[in-house]
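Listed next as structure tokens is one chain, alone, in the form predicted alone.
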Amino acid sequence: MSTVPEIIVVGGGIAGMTYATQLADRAGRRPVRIRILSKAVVQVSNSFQAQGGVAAVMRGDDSFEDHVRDTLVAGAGRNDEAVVRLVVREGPALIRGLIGLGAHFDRGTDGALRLAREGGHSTARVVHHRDRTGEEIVRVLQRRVELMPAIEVLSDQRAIDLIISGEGADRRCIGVRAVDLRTGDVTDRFAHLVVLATGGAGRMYEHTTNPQGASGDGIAMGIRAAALTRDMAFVQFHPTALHTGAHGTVSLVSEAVRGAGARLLGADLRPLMRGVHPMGDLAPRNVVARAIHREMMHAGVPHVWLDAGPIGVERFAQEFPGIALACRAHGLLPGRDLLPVMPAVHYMCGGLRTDDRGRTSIPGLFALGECAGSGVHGADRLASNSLLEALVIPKRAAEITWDEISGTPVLPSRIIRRDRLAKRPVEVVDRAMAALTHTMTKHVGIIRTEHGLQHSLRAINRISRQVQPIWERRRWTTALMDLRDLLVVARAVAEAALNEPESVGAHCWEVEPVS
């Protein structure tokens, strides 16, 4: 048995290596064993394909009262106010800090950093690298990480379950459960903290921005052990998502776009946010994409359009080449072409419930990033603020970590079955995981009515009881695992959202007419 602090952290994206080598630094010369386990590759996560960028306070005309304004008013005042304070107050520290390890932001010719404004925002305040500044920061945290003995990359790990010892006051995480992809193993590894840092549940819906990662799986396994969980009714829609016709991931068109000059227009090519909303095109998210709803379902069409030529082809390309690319894949030019844009769903506003150090309800457990309700977004999220939430809470948890780890000594590591994965799909997965996104596209997107909430949570639970045989059985796929966790996640939503009575940031009743 191990006497050395050991960490588990679940999930290797921004949040994930933020905490783990704060974690390191802040050892020094005391042992600490840091296992971060990544069930892909971080090139496939929400992290690395952030485009927007972190929102800070850089510069003197900007301010943390103004910072914390917006984003109370982005989130409805359903946010933790005083957890929005300190991570407004923290994050430029952190922004210094990437820069001083080498990351490279996008600077005007004077040397000054070039701010863009994004949507809610009364200011540019977004630090970004062109339109890739996920990918900037991992590649920095990544660096570090690897030059960093004391944290271990695990690969191909997928955690399925959380292990808890203990009943009542005693209760407490003590380790995860986890499947090699590779070889099938189900391995019970065994900590004397357990940080979930996996990301969110964007799979759930039709069309997301989300990666094939984004599976709610540390989500679900909170919400099994009874983690509390916070805001689950929030699911926020990225209002501009680029239309192929193609369900599944969609290329994201970053607001930046629209803070640079981009306008959009409505089926009838008129402008579609004015008169909507004070903020016109920069207005919040929830907003802009119920406006771009709204106009598809009066219009009876698929998508709006977005106006890049204010910005031009040059531009454009030199300042978002990621999205310059994504759309050149499709035969379109922006800044020259009109885009074809709708909303689709882009990040969990909520998770499980903990507080400003990441803290959950049990003992032992850590949740980071967006797996976490932390009340930095309440009923919304201000745009590139969740960059900054996974700077500055995982600063926070490694700060306090020494004070919650248990002096028990760890269990070593057990295989508890050796079960090759099943190589072939199951047929009736595929069907109910294509049923559970329709069912949440269609009754619990970014219009909601009762009677929709509850025929969802009946076809939720319908599918449940006919996947459950399948995973009793062990004939496990990854895709099984995803529907798994999908379902939990999908249901604590529904559920959340049944239990809103009034329409509020990124959750809007529609009216039923009287029969």
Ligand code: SIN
Given for the second form:
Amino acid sequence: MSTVPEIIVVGGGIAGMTYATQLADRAGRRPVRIRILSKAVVQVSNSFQAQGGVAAVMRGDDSFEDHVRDTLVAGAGRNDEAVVRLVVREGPALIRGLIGLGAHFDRGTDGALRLAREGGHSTARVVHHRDRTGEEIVRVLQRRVELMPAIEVLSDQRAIDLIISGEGADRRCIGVRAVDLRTGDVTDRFAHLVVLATGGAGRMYEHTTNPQGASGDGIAMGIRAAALTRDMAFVQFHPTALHTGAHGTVSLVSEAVRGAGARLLGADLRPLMRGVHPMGDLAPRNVVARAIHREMMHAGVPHVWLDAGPIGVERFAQEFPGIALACRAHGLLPGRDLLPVMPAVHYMCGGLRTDDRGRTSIPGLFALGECAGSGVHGADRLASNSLLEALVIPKRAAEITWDEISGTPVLPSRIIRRDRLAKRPVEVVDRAMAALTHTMTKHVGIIRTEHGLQHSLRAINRISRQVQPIWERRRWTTALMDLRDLLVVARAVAEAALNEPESVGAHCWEVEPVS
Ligand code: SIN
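For comparison with the form predicted alone, please write out the form predicted together with the ligand.
Everything in the complex follows now, all chains and molecules, and the chain you saw is the first one.
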């Protein structure tokens, strides 16, 4: 039994690493053991792939009030304003902290930070490292993690369930059950505190900018343990993913590209956003995504166009090297060629309900980053506010961790099953996954109807009934674990959408035609 405080962080992206490093820093001489369970290398995390940047007030002619207002406007007032205020206020110090640790963000010839403008922002306030901001922050945090003896990273660990003790008011999270993806062993790992930082669930849709790992694991584990959620109806579609005809993960074309001057064109090459919104191409994301969706429906086309001509070939390649590379792989030269773009699922604005320090409704369980519903984003997330949240709330969570740790000694880890994961794909699981992504895309997408949502819930229930016996027979594969979690999150999204009385933010009812 261990009396040294033991913390398990599930997920090794920016939120998880920020929390772990902040906590290890604060521990000083106090002993603490922080284990980060990660199911894949950080290079395939959403954090690493974040192109945009971190929104923060870094210039004298910008103001906290303006950043708060832009966040509340994008979130349609469904945000928790107090949380928005503190995240906006505390953000700049964390960015300065990252710079102090060696993070390089783009600067102009005068040495000042070169800030980008993205959708919904009334001014340029996005701190970035070309189109690889996530990678740069991960680089700095990973180096710190490696240097901190209190932190141990356990790779290839796929958490599947939370371990909860007690009943009623005594319920408490005391650990996680995880599968070792190399050996198939299932281990119960105990801790004084479990922190979920598992990211989103974009894979429940046919097209997503999220990587393979976005399988809703943290949210699903929380829901199975009866943790409260919030804002689950609000699934953010990024307006501009590169259309290549492929399903699954698609390449993002950052909003910063429109911030630098690119323009959306309709199927007939007219400026798509003219007259749609006063902010034009940089209107809040849900407005732009809906305009593109409508154009695709009316014109019967699979994409619209993004004209990066105003940026030019050279500048594009210099400022957006990652996007230029992705385009070149499809024979496109941005700045010369029109880019075919379409909306794709990008971000869960809701998640497990937390307070402004990451505490969920279950004692002993924190949630941070995309899997959390902290109230920062409301009904739609303002661009580049997610990395901001992933820095600020984990720091605040680390500050109060010592008060949240129970005095009860922690049991040693125990292997509860030795097994091998099934190596070959299971056909019925692949078919079930295809059915789930199809129903979510068709019925729980950008425009929703009551009939469609009811239909999707019936489909989700039917697929869950098919999957349950396979799960119980324990023929586990990574795909099955992912599907089991995605089904839980999908149901929560469809149910929350049905309970939204009106169109708001990223949730939009189809207006019935007046007869
Ligand atoms: C983008 O670069 O457009 C994405 C940034 C974000 O989602 O905040």
